[in-house]
Every structure is written in structure tokens, then in C-alpha cells.
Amino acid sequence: MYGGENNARMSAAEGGSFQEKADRYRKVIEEKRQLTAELSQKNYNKAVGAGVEVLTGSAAFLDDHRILVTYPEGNTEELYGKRIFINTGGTPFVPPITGLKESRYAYTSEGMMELETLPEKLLIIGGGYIGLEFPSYYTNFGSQVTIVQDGEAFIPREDEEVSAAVLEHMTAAGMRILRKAAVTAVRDENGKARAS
């Protein structure tokens, strides 16, 4: 992850106008999609090669041991299992903020990974580890990043020394961090989301 090629990619975000950075950002997102698709296909091939039957569709429990799979074509199949394991991964938490779910310009962490247009300004709600994955990335590409955290302690689950070092680094890099603040509402206005 820290090899020369990746360092070159990281430095590609630096320099030039915002539009030049936005063009490079778009290319990085395209590369990410290609890599993700390749890895998914490799994982699929590996599972099938090991004898796993892969079914693509939506599933719903009928009872403790039966599920109903609905395939994209509309046909269904009932499956039985003595034990059924659910391993779908996590779902991003959307805080109960007025207008947040309805905003066309508000994104979860998953949605940000698919965003093709580099935002000039980016407001991140929350100072947890998932929310903090994005500020440096977008700051390096030229976005003005503000982080809003409701508590006084920055990254409260970490040691104070670690939190202080991260806070100092992010502030020095140009990120604005608002502590003891809260977003109570979001509304779309003039092609942007406005928080209050």
C-alpha cells in the first residue's frame, strides 16, 4: 500500500487547478471501479472453483430454516438449511437529522466511494473512524473539508495522544474541525446541500 506506484497516485492529487484535480479524481474513481470489479470476479471464480454454488438474487426468510430466493428474472426458489449464516457486511448509519435522507447531495460512506464529481466543499458529520477516512483524501484533491463532531473529544475511542496527533495533522493540512457542534437539519439549495 505504500509502494512507489501508490505514492505516485497520492501525489497525483497535488498541484494544478481545481478542475485538473477534479479530472484526476474522476480517473481514480474509474480505476477503483475497475479494480473492484476485477477483485469481485476473482472472488466469484475462486468460490465457484471450490465447489460453491453462487445464487444471485434477493432472499427472505420463510422461517428459521427456509429462505425464498427471488432471482432478477422474477422466478423464485425455496432453499432449506439446518443452519443459515448471514454475512452481508455492514450498512452505513444515517443519523436522524431533518432532511438528511431526502437530500440529493448527502452521501453515506458507500455513496462517497461512487461519487464521480469532486466536491469543492465537503461537510462530514461525525468524527468516528469511518467518517475520518475521507477528509485527507478529499483535502489532497483540493476539496475544502469541514468535520462536525458533537462531542469535545476528537476520535473519542482512541488514546488522547493519538487523537491529539491526528487532530494536529488534519488541522495543519487545512481541514476545519468543529467540536461540540451538531447538524440539526439539511436542505438542498442551489445545487448544494446546506446544513444548519
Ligand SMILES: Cc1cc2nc3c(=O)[nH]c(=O)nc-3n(C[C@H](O)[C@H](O)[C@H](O)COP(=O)(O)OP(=O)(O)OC[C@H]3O[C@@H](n4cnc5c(N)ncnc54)[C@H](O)[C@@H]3O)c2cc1C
Given for the second form:
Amino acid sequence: MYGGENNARMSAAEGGSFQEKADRYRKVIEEKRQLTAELSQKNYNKAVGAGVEVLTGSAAFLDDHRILVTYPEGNTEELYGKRIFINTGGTPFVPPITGLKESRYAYTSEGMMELETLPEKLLIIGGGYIGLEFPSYYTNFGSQVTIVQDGEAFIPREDEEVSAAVLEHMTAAGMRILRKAAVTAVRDENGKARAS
Ligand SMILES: Cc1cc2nc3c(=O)[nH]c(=O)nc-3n(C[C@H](O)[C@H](O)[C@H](O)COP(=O)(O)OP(=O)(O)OC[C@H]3O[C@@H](n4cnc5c(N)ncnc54)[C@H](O)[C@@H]3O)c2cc1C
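Okay, that one was the form predicted alone. Can I see the form predicted in complex with the named molecule too?
Shown next: the complete complex, the earlier chain at its head.
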């Protein structure tokens, strides 16, 4: 949703030309940034308020019980822990597709959430949960979206009826879904990424 208090019920993706939607899309990304920064600050304050010492830096193991923290300024600190809990999350997997890593127009889910320019056309590799979240909102904004899924099954972890219903809904909404198709190469051409 976009529009603050005055038109909070109106979807940012509703109505207007592609350019108008692209302008609103840019504002949505900006609002998202502000919101996540605010939430992050709130969580930080909460943790500190509860007595947690939060160090903002990058950690690496020196051995089983010692961690080296490197701060953004470059200075380091060594910490010892009898027990150390690792909560470092995950990073997006970039599949070994020829030219994908090198493409200037290929994004992971993290990169997509920072993309300020609404793409006219968007190809999504993979029809899992995260791969499906993006097509829906970009389609709502007016992008032409194609999803490539290498297996026959769409959202393979879901029950067949659920995946069939989602497939029907997404196709009706205008998304093009290619199954049993794998992207094997990507190359940049005329300011776009071209997949084959
Ligand atoms: C596009 C997308 C959509 C999602 N949507 C949903 C959703 O709708 N609902 C839902 O429940 N989940 C969703 N998820 C999953 C959810 O984001 C993760 O399950 C959750 O963030 C995992 O929490 P975490 O604390 O394990 O890791 P993270 O949230 O990834 O936190 C790990 C933290 O560790 C930091 N870190 C990593 N390495 C180091 C290091 N060496 N030193 C110091 N710090 C380090 C990272 O910077 C990060 O801040 C989504 C994920 C993605 C990518």
C-alpha cells in the first residue's frame, strides 16, 4: 500500500499510465526503506533497552570460542564465548547459469527490493514462494512478467490443488508461466538481459 494517511486504502499499483505507476513504485520503494529503517531502529532500541549489548560489525570465528568483530571504521575487537549462537540468516542462491552473475540486469530477491526503476518486462527464474511474491506485485504495477519453472510442478512444495489454484489465478492476472523450461544462459543486450 502507498499513500500515507490520506489514501491508505488505495493500492499504489492502481490506475494510471505505466509512467505514473513507475513514479508511484519509486515512492513505494522509498517508503519501504524508511519503514524498514524505522523498524530496525526500534528493534535496536528495544534490545539495548532490555540490556542487550549490540555491536554493529561483521563477525568471524577465530577458533571454537573466539570471535573477531570488524567494525565499519575498520577497527576490530576480539570476543570470547563459552557458547556461541550463530544467527546469521541466509544469502540468496545465484544458480550457475552462464552469464547470470555477470549480467547488469539480473537481481536476487534482495536486489529486487532495492530496485527503484519499475521494469517494463521482468523474467523470474524459479516458481517457489519468493519467486511468486515478486511476480504478483510487479504485475499489479503493470510490468509484463514471465516465470520460468524447470519442473512440471508449480510451487512444488504445495499441495496440487493449491498450486493449481495459484497457477490459474496468476495466469488470469496476466503472468506468463513457463513450466518444464530451464534458463540456461543470460546475456546483456541493448540495455536488457536476454535469457535463453
Ligand atoms: C524476499 C523474501 C521474502 C520473505 N518473506 C517472508 C514472509 O513473508 N514471512 C516470513 O516469515 N518470512 C519471510 N522471509 C524469510 C525471512 O526473511 C527469514 O526467514 C528471516 O529473516 C530469517 O531470520 P534470521 O534472523 O535467521 O536471519 P536474517 O533476518 O537474515 O538475519 C541475519 C542477520 O545476520 C547478519 N549477519 C550475517 N553474517 C554476519 C556476520 N558474519 N557478522 C555479523 N552479522 C552477520 C545479517 O546482516 C543479518 O542482519 C522472506 C525472505 C525473503 C528473502
